[in-house]
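Only one chain comes next, encoded as structure tokens, the form predicted alone.
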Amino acid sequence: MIERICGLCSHSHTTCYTQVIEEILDVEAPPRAEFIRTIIAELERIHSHSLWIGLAAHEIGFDTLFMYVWRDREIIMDLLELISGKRIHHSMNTIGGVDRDIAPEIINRTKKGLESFKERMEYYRKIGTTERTVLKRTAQIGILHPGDAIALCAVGPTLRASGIKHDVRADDPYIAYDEIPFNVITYDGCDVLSRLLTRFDEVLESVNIIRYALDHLPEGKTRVKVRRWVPEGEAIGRVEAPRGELIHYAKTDGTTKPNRYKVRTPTLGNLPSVCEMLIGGYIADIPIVLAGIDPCFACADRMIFIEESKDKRWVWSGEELRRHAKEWHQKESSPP
């Protein structure tokens, strides 16, 4: 169920999810493990970025570049599947490692995929940044300054494109990001230019990470057992998925089910931060001033329940919910 709050994000989603519950279990993944997780959620990062950037194109009426970006993409979930069996869902995390080992003969074919991808992606950000076209539909559009970015709460390439050098993989490290060396990319523009390049350039440092994380992966297994009864506690998690920081809070009670859990989604923290992009801006550049946040309504979606009689409102809460779906189900089962 975790891995299915975002088709692009599945990765972090459940990296984040395994990170908190083994927090709460007292129980570390295998180092090879660790590597593993960091190579799927750079491959995760560079398919997300590559399929932002040409949406980007496509929403300033550039469809060729969108076309092109979109075949050589196929190579990233070429390799997904190579690794996982699955394009999409990869279903590689489990509590305490992941579920499937990468063999010397996967290594090989994904460094020459990589190769190939980061040829053609250096070609498309020569586009980028000499196209008329590009420049002239993103260069000074939707302005979100550093000071505005951090009231607001903006994260990931966002944050990141207004200058502020902030990267939970760098300042807070998890899986293999304290054991493998790459560079937070950061640009000053603070317009949807700057989110396009930001993006660009941290494909090209995926490409790396995954690299250097496939010539040193450790030896050793890939998961270890870990009971199926969560003892109560509570434990907050952080990954930088890649639209900015995500982050998930898990309640237990000692059995197989969490007492409460919570997300906290990238879109969901970068929303605040386009009102401030649009102010001053044509109607024509709302598109791809909404687009340079890379949204997933989906993830950003939040449900209230409300309950009219003819002499009373109430609003429900989630927790509220649950409580009376209880009471229901008990007075419905028991005996007359």
Given for the second form:
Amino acid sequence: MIERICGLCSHSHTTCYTQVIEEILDVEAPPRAEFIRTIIAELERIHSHSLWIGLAAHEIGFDTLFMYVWRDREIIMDLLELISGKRIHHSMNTIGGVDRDIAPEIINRTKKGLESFKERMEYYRKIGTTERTVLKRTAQIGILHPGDAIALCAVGPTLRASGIKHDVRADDPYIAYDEIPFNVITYDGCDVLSRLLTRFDEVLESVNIIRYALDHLPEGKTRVKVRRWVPEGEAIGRVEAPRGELIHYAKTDGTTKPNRYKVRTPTLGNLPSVCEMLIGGYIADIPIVLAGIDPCFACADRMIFIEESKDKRWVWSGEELRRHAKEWHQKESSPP
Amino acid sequence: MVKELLKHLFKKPATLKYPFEKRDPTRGMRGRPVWDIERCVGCELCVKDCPSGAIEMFGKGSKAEFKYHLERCVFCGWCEEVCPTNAIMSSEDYELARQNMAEMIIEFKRQ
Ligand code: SF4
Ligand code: SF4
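Having displayed the form predicted alone, please output the structure of the form predicted together with its partner chain.
Whole complex next, starting from this chain.
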């Protein structure tokens, strides 16, 4: 059930959950299971980041890029379905290991799929760094200085785009990350463009991680048997979800149901920094700045405007705000 | 980008015209679970282990019959896994939308 918390990072939530429960149970998943968990986690990071890249392109009115990125994201979705049997909620994690093994033929198909995806992604990255429309709408927009990023507890790519090297995968390795070499991507532009580039590079880095994991997949079991009830205890789990650090806390009382369960999602950590990023910017830049942290919520899709001098108030929905952004930028860039 | 666009001008679209064209399900896909009721011995394990309470059992032992709640199921495949007689299988059915709630409850009865 834990994986239904999020439709994009379902595997991160279950990884965090199994981490917590396995700690209380004092069991460890076999190495092969740890590697398979890592592979799914990175595939999930890729699909989540490419979804975001598409969305960011949509927010700045670059719908062509949005369509193409989403089309190529399907390669990854198909791979996830091939490995786990499902596209979104993979149900791969279980307490004590993973539910399914990866067959050799699937390994080959995954490698092939990654190859073609990587090629496409490198091309999109080139567009992201050279296309004038992208640069104009993202460079020097939504600045978050490193000091503020730390003070406001930003996490994940938002924090790394402000030049701070913090990644749970590297700082507090879980599953198989201590056995796989990888780079923590940082950029120090502190703007939306840096956030875009951080995610592009992380996608490419994830491809390398998966390749390495597939090549070094240890032999053996994929799960251990665990008892059906959990002893009394409490534990905290940390996982680097695509959007940043995810924390789960559980307190159990010796039955099959937890006494207390708390989830701190990365979007909650990133929201305060949005307020800082927006200060001094244009209203027309709000959509892309807000999208820049890759927020994961449905209920905050509107805002209130107050014009003090005229004592006027009105509400814009997300769609109206987006339209204003496009029109305003078109007016700005066309000569009078 | 313009070059890329021109290249795609004469290609066929990347999307399928659902529902007229359908995608073949991947092998091993975890879709809607189905019961092979004649194999069931009525141990009730699936009912107890289903995390979302999607399975209801009526009758005991070799007379057990089921009501399966499609609207509650999260397609975790756990029931398939715990069943000692392999009476439950994940099907490849992915068209799960129904017009009303009553159609979401699927009954599995013995002959
Ligand atoms: S697949 Fe999971 S949720 Fe659905 S009926 Fe089986 S055990 Fe219950
Ligand atoms: S677990 Fe299998 S045998 Fe037991 S009640 Fe369910 S369907 Fe029947």
